[in-house]
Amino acid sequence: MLTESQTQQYERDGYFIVTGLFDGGEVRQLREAMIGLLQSFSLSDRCPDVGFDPWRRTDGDDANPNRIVYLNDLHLRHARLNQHMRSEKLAEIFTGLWQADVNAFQAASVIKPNDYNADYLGWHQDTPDYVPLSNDRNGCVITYLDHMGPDTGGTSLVPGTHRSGLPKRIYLPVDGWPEYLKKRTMEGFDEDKATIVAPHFNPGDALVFHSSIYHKANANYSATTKIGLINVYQAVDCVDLTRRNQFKAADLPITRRGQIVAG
């Protein structure tokens, strides 16, 4: 599945996509757990795996009433989506990548609820969450399950910037924003002079990206929730030095020998 022109650019620029990598049935089933999940959430659900909406200020709609904007764990969540995290599809990407065997590193999603300025979650590195590592093949993927861009809950990226190092990451107070909320960014980081790619995703379109390049997540200022999947695969060579990572698909066995671990 994974040419060579995708592992170039991937080693290049630190991204690609795979457009329809998933069908319009795969892509119904899972919007269906999600949106099954997002509803049986009420606002008193707060914990560190389910995030909701810190602005406060719009109602929801009726996929996503209490505006939830992550879930974390979801492969024990719904069986669907533990079977998306197993999907050979996704494996085939990864251990095309590395020619090795991966393990899950997280299944998650993030939301993006209608009217959702997701201005505060600002440009960065997903590597310093994870660091140390015993290498960098740590690299994510993002399942988009609706139409979405740089308007409408998509993601940016800047190109090349997987071999920059890892800037500090600082929070920054924004005028007129509650003081609770403060925008994450990179030391350094000028966003008028990066060359960055804001690209449109169909659903069943996939974004693959190396877990230091620059990126953000976009605003959804349509009137409909707009959801993707996440999930973040490693080669079995790469190690958890400190066990830092706490989400429970840590280390779950995903291929070996190249094929799928049940599970």
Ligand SMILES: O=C(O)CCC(=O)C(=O)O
Second form
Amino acid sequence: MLTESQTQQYERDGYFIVTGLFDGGEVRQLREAMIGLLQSFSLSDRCPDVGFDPWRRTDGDDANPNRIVYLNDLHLRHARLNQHMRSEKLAEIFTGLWQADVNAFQAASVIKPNDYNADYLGWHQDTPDYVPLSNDRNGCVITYLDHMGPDTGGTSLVPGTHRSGLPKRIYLPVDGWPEYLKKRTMEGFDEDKATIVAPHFNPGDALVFHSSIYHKANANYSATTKIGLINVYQAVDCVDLTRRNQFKAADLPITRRGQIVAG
Ligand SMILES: O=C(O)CCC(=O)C(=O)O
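Switch from the form predicted on its own to the form predicted in complex with the ligand and print that structure.
The complete assembly is shown below, putting the previous chain first.
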């Protein structure tokens, strides 16, 4: 159940962390499911729903030999990941925040392979990919399956920026980077002047954030792959006005009358 302080932090800062939301057994099952998937794809499977490390400079590890960095539609790829999207622990966070039933929006994973420079993913908001929505009751929870921090594949945020409007997204060339690789950022955003938080997450911790908060995926300079599960939800009264969301989780009912919908 949500605490008053978590609800207040979400309103004020646009995020909060639930430590130990999932226990060791749950993390093990989720990690096993993910590693099975990571090992099942090869580079020829590259498509918008299966992304690979664009640097192409280093070998992967046993868990992620082909250096997958993004996998979408997890609920259709593995029963345990479908169960995770429909877990009461995740649903209760958002039904509590919004005092409303929720639908799914996306069920994906952002994976940070060993020795992975994620700077190209850059500072961004998720909302620009989603609008027009009828309101802002759309949010994400990342479930960390590994120890993940500032240089080991965690997530950085700028508290309070969920109320800063939607600056234009831009892509900048970077000295020394290959021409095909640009750094995503936001017009007018100066990382050096921002108050950034870069938490350390333990396996089973969850980061809940408003889809408009400025955030970025951190590099992973450790020797092993780090996995985060991304689940995006929205309140039933948050309508995707142009049916822009093409993720296969779009509009799947997760709760009705406060109870999990079987699926
Ligand atoms: O992988 C992360 O740490 C952040 C994920 C992210 O940037 C996103 O979901 O938009």
